[in-house]
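Encoded as structure tokens, the following chain is the form predicted alone, with no partner shown.
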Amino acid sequence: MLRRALRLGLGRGLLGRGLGTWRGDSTLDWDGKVSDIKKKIQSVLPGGAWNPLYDTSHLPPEHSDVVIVGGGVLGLSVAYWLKRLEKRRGAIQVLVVERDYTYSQASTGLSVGGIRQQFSLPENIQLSLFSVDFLRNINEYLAVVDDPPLDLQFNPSGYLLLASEKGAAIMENNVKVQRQEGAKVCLMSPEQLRNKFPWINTEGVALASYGLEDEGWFDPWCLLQGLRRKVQSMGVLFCHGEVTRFISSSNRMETASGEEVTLKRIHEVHVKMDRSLEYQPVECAIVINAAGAWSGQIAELAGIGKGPPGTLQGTKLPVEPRKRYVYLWHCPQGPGLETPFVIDSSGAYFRREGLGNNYLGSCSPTELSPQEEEPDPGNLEVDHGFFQDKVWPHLAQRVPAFETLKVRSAWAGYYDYNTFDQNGVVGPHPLVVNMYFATGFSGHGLQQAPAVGRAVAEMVLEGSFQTIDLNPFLFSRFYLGEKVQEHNII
């Protein structure tokens, strides 16, 4: 019965999820209470002016309707859409908690900034179609009065995916789905490929798909800063700290079939301040888990996955950090300015970077190596041998000019890797009823962030997805064992 209810989406209605549910008298008249306290202290202090005994300006507020854990593009996008879709200005108080205030380890700034519609799932195609429209019209969405316009440096050079004989049929089917969803993608034979891109060696290529519109790459740091600037202008609060604890209540209930489940509701988030033992409790109604590679740890803090194995309560959020390398190389004889974002059938990929014969690229380790060779996610050190042994041979085979490339720099970043089906987790948890997810995109979260933020905000404010049906991406699929497999993961 519980499985059937989850499939039908009824789990979302087991308890009300409204923003106002937990705004009782104690919070509504908080300003009045603070005023009374100030007056009492003032009465026993010399002088008439109010002087705070303790500076709390660095602390988050003691109450926020929504606490978003994670201040990357996904968390900021959720914040933006919550404020944009609120019924009246200032109706919702939103707090974003980010522990890496420099964003030095944030997946956003360390990504290669690609956006494409060449996915195999309709939902992913729809997400990227909306997101590219958002990016193309960025200043209609994120303009701030008296601030300069944003320049994302969007380069619409397209994606070029190469398939071997083994993968040709899958590619054909994927392109059929992409076209049905409105993406402009064409198929190319090896001969057509050679004619358009003479620098490619087509040996081993049976078919290629090429994005004709709205694919390419952009500046992810500009999007991050643009979102941050905009949501601050909309009244969103920021806190540099780490969420260390949730205070919640439990309620046991019985389903129609007699199964007993325990529902939890988070009332308070404890935020530990940066470089301090100090923490601030924040009373809240909604928690958004947008913690990226560390969202699995945040879910555990809320008790998710701590029940008996095989039960809904024992089902973990299967998202973990996976380290991925990006290399920047120079090649004077390399492909020219019309170079698309190329994804080889081996899993190696590259794109042009700037105008000076520089290129970015790499390869996901899981494409070439067994699971035990996954890089250690405990640090962001770069393995230069990985490029030499696993990436460069494939690049040089596909683009002979890359035989003479010179690596100039490299860095590593994190994927919020969904080990279950490499797809995003969007929407509420069925048992921790006021925790919502925006995580697990396994490398394509940046490009889909504008659409995912809108979807999560719709679910919070309206109780259902309004524009793109993302029910297949709900958490309940992990318990039900229903994979939503995306075949075009990079």
The other form holds:
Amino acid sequence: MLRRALRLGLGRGLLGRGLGTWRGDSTLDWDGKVSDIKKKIQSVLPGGAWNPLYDTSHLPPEHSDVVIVGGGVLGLSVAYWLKRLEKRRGAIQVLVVERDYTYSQASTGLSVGGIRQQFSLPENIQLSLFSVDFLRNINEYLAVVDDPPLDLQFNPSGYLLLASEKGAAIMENNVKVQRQEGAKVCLMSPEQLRNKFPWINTEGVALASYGLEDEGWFDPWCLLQGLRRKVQSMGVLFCHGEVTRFISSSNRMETASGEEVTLKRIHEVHVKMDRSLEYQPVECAIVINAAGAWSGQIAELAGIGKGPPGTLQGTKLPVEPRKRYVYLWHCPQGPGLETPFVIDSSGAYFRREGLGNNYLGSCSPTELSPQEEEPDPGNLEVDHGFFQDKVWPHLAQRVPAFETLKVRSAWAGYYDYNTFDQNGVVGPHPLVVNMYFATGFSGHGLQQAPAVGRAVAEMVLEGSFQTIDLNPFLFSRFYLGEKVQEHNII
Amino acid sequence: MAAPKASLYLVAPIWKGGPRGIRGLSRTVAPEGNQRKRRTVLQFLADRFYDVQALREYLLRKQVSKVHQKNRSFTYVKEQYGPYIAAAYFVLKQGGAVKFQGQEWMRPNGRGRFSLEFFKFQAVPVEAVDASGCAINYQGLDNLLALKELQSLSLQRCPHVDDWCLSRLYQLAGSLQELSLAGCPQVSERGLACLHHLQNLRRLDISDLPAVSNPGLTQILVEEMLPNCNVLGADWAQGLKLGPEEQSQDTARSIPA
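Coords for the form predicted together with its partner chain, given the form predicted alone:
Following is the full complex, with the preceding chain placed first.
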């Protein structure tokens, strides 16, 4: 009733005004105003865009239980497992800080995307086996209601490692360890190799090991996006910014033997917003360093390695960026559909890419000549001479068909290279007690990310590794000088 | 037994345009790009109420666990009667058919029932399995991989058979002569590449695989990979029609081989 009366009154009012001199004008104006007012109302309502005060929606929250530095596949995996293993839904608030939102320099997207179990350390094999299980059931782990299933594009073609006379004994030992851990790997003699893959020149090959199951390559971008999507649906917050400072307190303590140690605890993380001087201090309980190639810098910010050399305080995180090239070439006479991921004894590697006789591969510089030829990691420019001089000769020697090939494109990416022993650093720092590492995997971080994420989450939530024992990968090994040597680093 | 439902949808898309009226003022908040996305009432509710969201997540998990439940291995049967009986029991339970050596094909009747008389064939190897339309997945395949005398395997229209499953078939390389993968929605050329282990294969059916990007080219490459095998599949010219420039150089290459 009231509404009708109102409408009547409004209508009459309009009509009355319409009878005046500026009729057409006013009705037009009125229409515009109505939509204006509607918009205004919409924006003022709760959840709207309009805010009379300064808009802070782009800033991270002031408090967060866990701050993960680095939103690559490792950081997201830690976030995923933290949220999944939390005891009560929504018990932990997790913030992921990522500097590069397009992931243009992130190692995740630039990697070749291989996964293998052919490592020499049992821990690495276990990590890979867990991860392959994760990838196989990725649509169960990372299922989001209403979103389409992920297409991981996994190529289960296996890895083929070739060993020279010198490396044959090591390879045999490695395969023994791999089989013990449950990987399906077989050894092949040069004769068998020739029969199976006639395109390989077996000269100089004494032994080959070939992964039969669960090895191959996949689309890293798909894993990253799947993790992002899932983690977002679980309530993890993302922030586009850079960690510039840690505010920490320290207290001196004495060990049983009378040594003085300074224990540090991070209380606040300063997150600087992208392309701005604005920053937000985030109060937090735990910081996870998953910054990949740049995790050394993050560790330095937290004061790790600032102390007299030779002591635990003076032990740096030995992770630095190393530039690695990947080349894509076309070779019409190249090996066919059965081509596995081949790793030559010289360190050169390649794999098939798609169906059109395209191949992808490269070589790690240190495999050839140690240290002095390390390319400058300041930019991501590709050195095409490297392919001509260092990669191609090895490839053509191993696969004669590759003598005629045409490089189609190339790119470079960073390894989070652990200069100490080329293995990952997982778990807490002994002195900065609430900083946890998940970094330093020197090129196999992507394939082990699901398992490492779980290990770190267990360490944070339970205080110890539960699924896979990663105690050999703790930070303290750098101080104690205990190298965990992995023979199969590519 | 009817083929299991392949769909992962939780609800039928009822009342398509409905939520638009309810949303009212909040319409501008929703991104414009989502307009084309199919929105259901439940989806709308799940976006706004935690309870509905949790319920839907629970239902999704339930569906997944149902497939797992169907694919568990019969450890007790295996221990008591050996791998052949366990595999046969598994396949019959799923609604497939089994052929023991020198015997007739055995299938469940229309209601999914089957007689248990095959339990006496403990020492007779299984030589053929027809698991068309069954809900076999990666784990369920464990049962079949124990059959070292298996000569013919049909996995036609299996909704859960994917590339990961194909990568395990190398365990049957010694005996397998016939393999049919026709109509599997999840099998792609990446999985077919692992069939190079099966050098005894005489007949391979890879027709009607929707996930394969270039059916014609893929068939040629598979034929090249398995020279002794008769590969049934799409007409090789099918792929050519899709992209003439792209394909021509690849087919030119396969002729001298």
